[in-house]
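First, one chain by itself in structure tokens, the form predicted on its own.
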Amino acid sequence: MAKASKPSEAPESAAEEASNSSSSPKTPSIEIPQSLSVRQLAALLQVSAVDIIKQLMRTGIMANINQVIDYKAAAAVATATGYEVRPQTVRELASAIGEVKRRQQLQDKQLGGLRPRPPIITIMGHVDHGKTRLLDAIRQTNVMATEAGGITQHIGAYQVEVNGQKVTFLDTPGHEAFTAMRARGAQVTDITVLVVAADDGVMPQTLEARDHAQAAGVPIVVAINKIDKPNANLELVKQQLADAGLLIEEWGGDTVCVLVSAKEKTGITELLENILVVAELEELKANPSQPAVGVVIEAGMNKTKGPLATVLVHTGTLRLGDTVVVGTTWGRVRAMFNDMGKRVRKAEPATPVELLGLNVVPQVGDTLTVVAGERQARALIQERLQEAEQQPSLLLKSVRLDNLFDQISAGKIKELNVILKTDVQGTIEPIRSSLEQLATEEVQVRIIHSGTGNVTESDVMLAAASKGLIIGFGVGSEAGARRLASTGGVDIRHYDVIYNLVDDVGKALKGLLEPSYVEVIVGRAEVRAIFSSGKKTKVAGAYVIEGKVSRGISARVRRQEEVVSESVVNSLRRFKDDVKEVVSGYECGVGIEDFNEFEVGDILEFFRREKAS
């Protein structure tokens, strides 16, 4: 039995063995050279550059997307990603990288003319922190060392190069320049560096740009600067960067860290790596071969060149001899000049250059356009001054409580953006918490900014970019900020009690809510002289400052930002005359009701309320 039993065994377990080996696949093969880039790894493998940047991220290594890597940390991605790996003859390497160049060629074609372009990069952080001292130190260690005796001109943006590959840095003065251009409709930067002092940690601005950052989509990159300084407290930094939702990659998170020295000019190579880095992640192109569109980021009258205007060009080919449309003017390039003053011939996507030959000044933020020729051009200005009378407002409209239901209704809203700023910090989680627990299937509630004091002119910039709306509990608008919001038709909504806050706009969400009036400032006086009218009556002899002033219209004193009282004129007077309004840049004699307190000093304001469109 046992031998009978062999032979019939045999070919079971060979059929057996033969239908496990055809049922589980081998392990596919790969030849890898000594040394080769990612790029070429990924075409390789199969896989997107990206895939292999974050695995070696894994392992240690950062590199970018043209970077060189040995045949070990190739070998090791490769067997990650499931393959056998074996070294590879020089002739083999060659028809791979032909193939690769060929898979390149045909992705290009299929992408319609997309390249890979720098990234834009703005530099964000507390006052005094080192921003300016890092563009420095970045400008001077990767710029000058390859310009001899170059002279760095200042046009608001530099480009510098890292590894063969160019990165635009944007020399603005803070995220408010930042969030006012997205207000625009410009969308310039790619990635936020956010400066954090070693000595310092994270301060209320860092907090703020970090929010205008993540607010736009940017992504972050933490530099932790002055590491030399004795007083130097990293691992406090890094908590505090945990805290304000910025965990570092050493500490398990995402947010990339380098440590820099701005004074030392130590840790700046490691910083630019790691934003190539992030940069290929992003996967930024555009199209070099189409007419250029591009952006404002500065502009101004020379004396001698006449209007000049720093542009960034956003896809397209600037070339000298264009004809340009740039906000509401136009010209031809009759000469461009790049960050180190030498003159160009030409502006490829992410490259920031200073134009001569328009007409007049643009405004920054304004929008460059290249057109075919002079009439275009003209018809062009006359569509944007159309729409400019039609919307007076260079911000973006924000979402109102009034007509949130409507505009969710029409699906224009998915998230419902809110500037949280309150009285004390206790009181932002609190609200935070309830308002957030407000969100239905159709819209999201997102706290995209909190924080303690009045409502500031950087706020509503930030909710006109986001087109969101501002919450107060508990403090009051400085006059800036109220006439930003008046302008940029920005909602801001003041409350005392949570209830009543939380209340609002869970009917605005559902379409409850009742309409609500909004204030218009007209004008705005101050009050330098006081006479008497009568027995018990005071007069202020007030100059119009801006807008103007007329009888019967509401008004308000304020003091050093405190009102003092809120009544309307009962009398105006020029001179000896009793007239019906007074403009701004003239003097005027104005009565308030019930109000004699007057002092010097004091600020008139006027206004109308109008019901919310």
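The structure displayed is predicted, hence computed values, not measured ones. For the two forms, the rigid core is made up of the largest set of C-alpha atoms that agree within 1.5 Å on superposition. Numbering follows the first chain given and starts at 1. First, how it differs from the form predicted in complex with guanosine-5'-diphosphate (GDP).
- Here A529 counts as shifted, since its C-alpha moves by at least 2 Å between the two forms after the core is aligned.
- Comparing the forms between the two forms on their rigid core, the Cα displacement of L358 stays under 2 Å.
- Comparing the forms between the two forms, the C-alpha position of Q165 differs by less than 2 angstroms, with the core used for superposition.
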The other form holds:
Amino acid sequence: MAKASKPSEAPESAAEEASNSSSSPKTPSIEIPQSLSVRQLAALLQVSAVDIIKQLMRTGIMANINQVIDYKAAAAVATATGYEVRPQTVRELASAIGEVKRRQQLQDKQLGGLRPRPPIITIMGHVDHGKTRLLDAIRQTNVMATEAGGITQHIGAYQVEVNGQKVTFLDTPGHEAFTAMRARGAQVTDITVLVVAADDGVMPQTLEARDHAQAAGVPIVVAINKIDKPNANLELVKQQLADAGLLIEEWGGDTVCVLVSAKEKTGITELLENILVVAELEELKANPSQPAVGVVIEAGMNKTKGPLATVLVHTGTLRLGDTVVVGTTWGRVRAMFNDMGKRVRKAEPATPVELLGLNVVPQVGDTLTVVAGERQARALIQERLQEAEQQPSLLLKSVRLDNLFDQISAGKIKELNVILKTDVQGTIEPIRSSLEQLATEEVQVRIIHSGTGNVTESDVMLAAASKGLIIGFGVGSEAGARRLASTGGVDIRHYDVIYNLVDDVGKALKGLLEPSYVEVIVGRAEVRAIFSSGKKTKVAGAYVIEGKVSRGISARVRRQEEVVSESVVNSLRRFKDDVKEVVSGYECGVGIEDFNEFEVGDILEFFRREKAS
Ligand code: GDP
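Any chance you could show the form predicted in complex with guanosine-5'-diphosphate (GDP) after that form predicted on its own?
So here's everything in the complex, that chain up top.
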């Protein structure tokens, strides 16, 4: 393999001798083979692969980390990095080429039919820092060359092209949507662009977005926006970023940072190029020749067209006529439209398409799977329903303090992820350090997000997505957060005394905490009509929107924010027949004990209580 020449080897020139002398600061020399990969060159020059990719980009070469480049390109980079370059000797060269070939073959074998795919990007940041405007600016300046002139459609995501490579942007900015998706088990985003306004700097939601991205393990590219503003203060923002743990490259860190103005559309191409560089490092690949698997990122009902869903294909290619299972519904792809509203016949990995042909409107975050036909579709739906029955909660199963020890003992968790909300900033650090000190050999305690103020829906989503729990100190929980937590089985603990807080978590880690009961939501139905059954008794004609309903299960009737009754289901019918249970997507007649005051639009929530385990 290529190597920097050692002092022990006979120097070929006086200059090289000088360069090899340890007492001289002169240019070091290096031998480079006729071809080598970007990764190998980075190792050889002892610089990051990102730097190499960037330098190559400047000379018009778009290379990924595994790409093999020739001597000329490699030598240019090495020279720019401050090396004196010599080609490798023939013998070394032969062995180096053999090595590169062997690695390539091995890699091809390991990758199977995998091909690079476009990165999928979510834009996050504090309110009013320009997320929406930046999304628009990117869309306008980089509409795909072949489709210029088309009218962009808002279908939940769009694609742009830079230097012949595609980048997919999710249209819903913000960490709330990002984490809500994750909480449903769908991690769609590959890279986060964190927008920070140059005139406002790092703000609470900037930090929140950072935490959400980091909890998901998604790399961050910082875009400092509004640089056109006269009161923009770039140095201050860079300092604030450093304080937030996002040390930018210019300051010796590894956070990629680009200056942009969404208003004046400057820096957009540079932002896209930097996104591509980070994407290269992520080595995003998918196999386009398989049947498609994707995720729903937007869904709705169109009056004339019926259920519509925008799908991002993960792997495989989605084609017109494919039979698909989406969540617990199925259909046949009747038509597909791209982000320009143009009909398309197929969608490759990371390409957003709006599709027609589903029987029911699916949920955002549902998985789409191509199947052979109706029989396989029904079998898969049955399988998914059974899974849902075993884990009826709508969100991923979270940890609870009560069951923490069992999960640790079973080796299921090695890290207790905590979201800490306090009344004042000053209590965060003492609580954080007390909790972190509770770490045992088996389990670490990690504060994945901290902040002041009440527990929000976004906190609950983050807990659900990260299998964490929430601790509130001297704060309450917003109504929406409480509701979501009860649906998703997320544990929110409130304390006013630090000792009690730390004591409880300590006991939970050792399995000494008393068990408590939790409520598990098994389904929801919407009241669409009201019927009389007998003299005074009323029955709701309801449509099951999630999960299932069964006779005898506890139920509550919700009218907007209010709970108007809590009782049990005492009758359940499909048409004229008494049935034991009805699953989502079907209509039924539901009678609730001691309750007759249904109104159209009421939501029936079915639940059971179980010991937290
Ligand atoms: P979001 O809440 O993060 O989505 O922010 P918006 O995109 O809605 O932008 C908030 C405000 O900042 C709007 O009035 C935008 O026109 C303005 N804005 C966004 N980007 C820029 C920019 O680069 N320069 C200037 N001067 N204003 C901007």
